[in-house]
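For reference, the chain that follows is the form predicted alone, supplied as structure tokens.
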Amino acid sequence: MDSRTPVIVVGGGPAGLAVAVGLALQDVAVTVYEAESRLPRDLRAGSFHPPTLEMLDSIGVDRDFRALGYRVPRWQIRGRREGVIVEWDLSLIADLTPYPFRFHCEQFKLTPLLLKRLEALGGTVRWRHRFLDATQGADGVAARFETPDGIYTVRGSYLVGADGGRSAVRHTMNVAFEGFTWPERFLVVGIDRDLAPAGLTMNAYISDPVDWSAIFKMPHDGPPGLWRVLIPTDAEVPEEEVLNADFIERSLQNFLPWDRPYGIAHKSTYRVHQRVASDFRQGRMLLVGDAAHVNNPLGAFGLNGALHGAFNLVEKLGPVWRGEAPDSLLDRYVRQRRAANVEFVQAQSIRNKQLLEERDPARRAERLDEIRRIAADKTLHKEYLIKSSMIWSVRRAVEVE
């Protein structure tokens, strides 16, 4: 097979489209295959860290994307009874990034920009193509897809699986997805109440031994935007009960009492996993994004980590495809991104959840006092932000040979 045979990308979400755009910018032939008939409208992710904005800027979509959302220069950790524990000030990292803020915008507003950019570069998305399986040899990959017109085989030089946490590509590679599933079911509700008058920043995490929660303000359909509340619920309670209007109203009134019923713009539930693929590569088949790793949403590391992996892969796969670098360069992608995910994304997202839900009074007080101490010291405050904004994890990945 000709070495310039297109790269096959399975999955048209943010990670898959970012891989395709990045490769197209390097004049790599690439085609995306997506099972859906159009871009999905996923309401989960929507908080972007500084390094991610820098990466999006490098492929020409950041300016248009930033016009659609909110800058969040400060965010809080609160106690349900104590109020504000700390308020983190991202202006302290203004010397390290042109984007010293979190950026809030629904991920389904990013994917159309990536698609538009890909098409402008001559890339293609094949809709309604469900990946079945693939075989590979020394010179390429043959992938089978189910389409409305039947099953057919596509030949490519490499295959990138960006097809989510239930990745069919990962199953084809026979790679284990190591980790665990959290016991709760997460409920996400979009509400019509403005939470700013209650002193909440546009991103806040509320600690409580029983009723912890997280909030994010999103642009939604335009001013005044929409506040999202994330609430853990007992997985033993049937989903239809969790999504019942009375259950949601009780949960929201418990979160923040109000003298009238909450208006609900949207509601959804999902289970949360902490898992990392045992390997991100098998020959000419590679994993990226949720196909390679998933984590809880506390800290907003999931989508950001997926995009960081996509850009890391692109910078290595491009030279390999053009014959300018050895195939072994792809193993560095695996080492770098797996280390960044295991050492930071998994570890920190687990610690974030443990901080919010700690039940032991003495340990909870100790942990809250520790973050107060960090926030009160300017040097420690900045070091914390370097990690929580994912600048550290990107730097750490580059250090891995």
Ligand SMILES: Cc1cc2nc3c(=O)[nH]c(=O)nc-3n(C[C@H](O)[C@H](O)[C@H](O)COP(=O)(O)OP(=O)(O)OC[C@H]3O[C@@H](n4cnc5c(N)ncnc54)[C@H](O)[C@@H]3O)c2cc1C
Second form
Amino acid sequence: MDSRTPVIVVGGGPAGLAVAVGLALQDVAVTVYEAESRLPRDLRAGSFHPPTLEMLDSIGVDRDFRALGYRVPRWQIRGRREGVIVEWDLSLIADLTPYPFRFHCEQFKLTPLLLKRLEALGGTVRWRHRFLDATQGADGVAARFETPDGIYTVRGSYLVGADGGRSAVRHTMNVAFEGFTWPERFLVVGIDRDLAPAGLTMNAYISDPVDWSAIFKMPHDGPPGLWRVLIPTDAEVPEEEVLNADFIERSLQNFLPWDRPYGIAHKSTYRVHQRVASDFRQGRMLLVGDAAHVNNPLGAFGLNGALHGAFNLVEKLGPVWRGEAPDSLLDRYVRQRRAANVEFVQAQSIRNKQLLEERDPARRAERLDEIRRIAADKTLHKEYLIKSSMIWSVRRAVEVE
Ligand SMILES: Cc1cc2nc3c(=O)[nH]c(=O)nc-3n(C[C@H](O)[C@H](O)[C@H](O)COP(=O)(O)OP(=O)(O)OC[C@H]3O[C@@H](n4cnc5c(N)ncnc54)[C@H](O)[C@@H]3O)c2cc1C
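Given the form predicted alone above, I would also like to look at the protein as it appears in the form predicted together with the ligand.
Now the full complex is given, and it begins with the chain already shown.
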């Protein structure tokens, strides 16, 4: 098999589609294989950081995408009883990025734009193709897919596993997914209350020893948008009970008292994990996105990190596929993105959660005082934004040889 045989991308989520677009832009033959019959529309990520917007800019989907969402130039860390603890001001990083804001838009509005871009470049998605397993030799990969018409074997030069947290590609590679699962079940509800009059910025994290939370305002079906509230619940409480209207109403009233019952536009629950694959590569098979690493949503690093990995990978896989760079360049992708994930995404998302949920009064006061001190000093405030906006982790990855 020569190296010009197409690259197989497994999974048509944001990471898989971004890899495919990035490769197609370099004239690399690429086909995406997606298990579902169309793009999933589930409510997942929705907060985009400046480097991610710059990357989307580089593949030409930025303008259409930015027309669909909200710019969030300031975001808060609050205490449930104390109110605002700090308000971060992204205008302080305007000298470092053309996008000095977080950008809020549902993940399922980005994927159709990536698909459209891929199709315009001649790339294709094969729907209802569920990856089963693969074998590889020195010059290629043979992957088996289950389809409504039976099981097919597809041959490719490389195979990119972008098939999410439960990755079948990762299982085939026999790579460990090291880390842990948080004890809580997260409940996400879209509410019919505008929280701006209560002083909340469109993104706010609420610290409390019992009722901590995260809040995002999303564009939803258009004006006036929808406030999404994330509430941790005891995983011992059955999921049906957590999704029960009375349980949700009690939780919301306890957390954000209101003089009338809340209307719920949507509700869902999910378990959260902190895990990183022990390797992102095995010969001609590579992992990217949630297939390679997962983390809690506090800080919005999951989807952003998945896209940062996708863009890093295509920079290397393109030249390798064309025979212009040695295969070993792919190991640099692994070193760079594992470092970015382990050193920043995992560590910072765990710290973010600890800050919100700290129960010990003395330690809680210490942690909150520390961020007040950082926010009050312009230099430290800017440094904090460089990290929390993922500018530092993207730069750090590039430095890794
Ligand atoms: C409820 C929730 C809220 C979240 N909130 C945030 C947030 O606010 N900010 C943030 O940054 N991140 C958030 N995340 C994480 C973010 O959604 C993920 O990091 C992101 O979806 C990863 O993209 P991906 O393309 O790697 O994987 P996915 O989006 O999971 O896509 C994987 C694709 O592979 C397909 N697939 C799976 N198995 C197979 C197979 N065997 N064969 C073929 N195709 C297959 C799936 O159908 C899917 O289309 C959240 C996640 C969840 C679940």
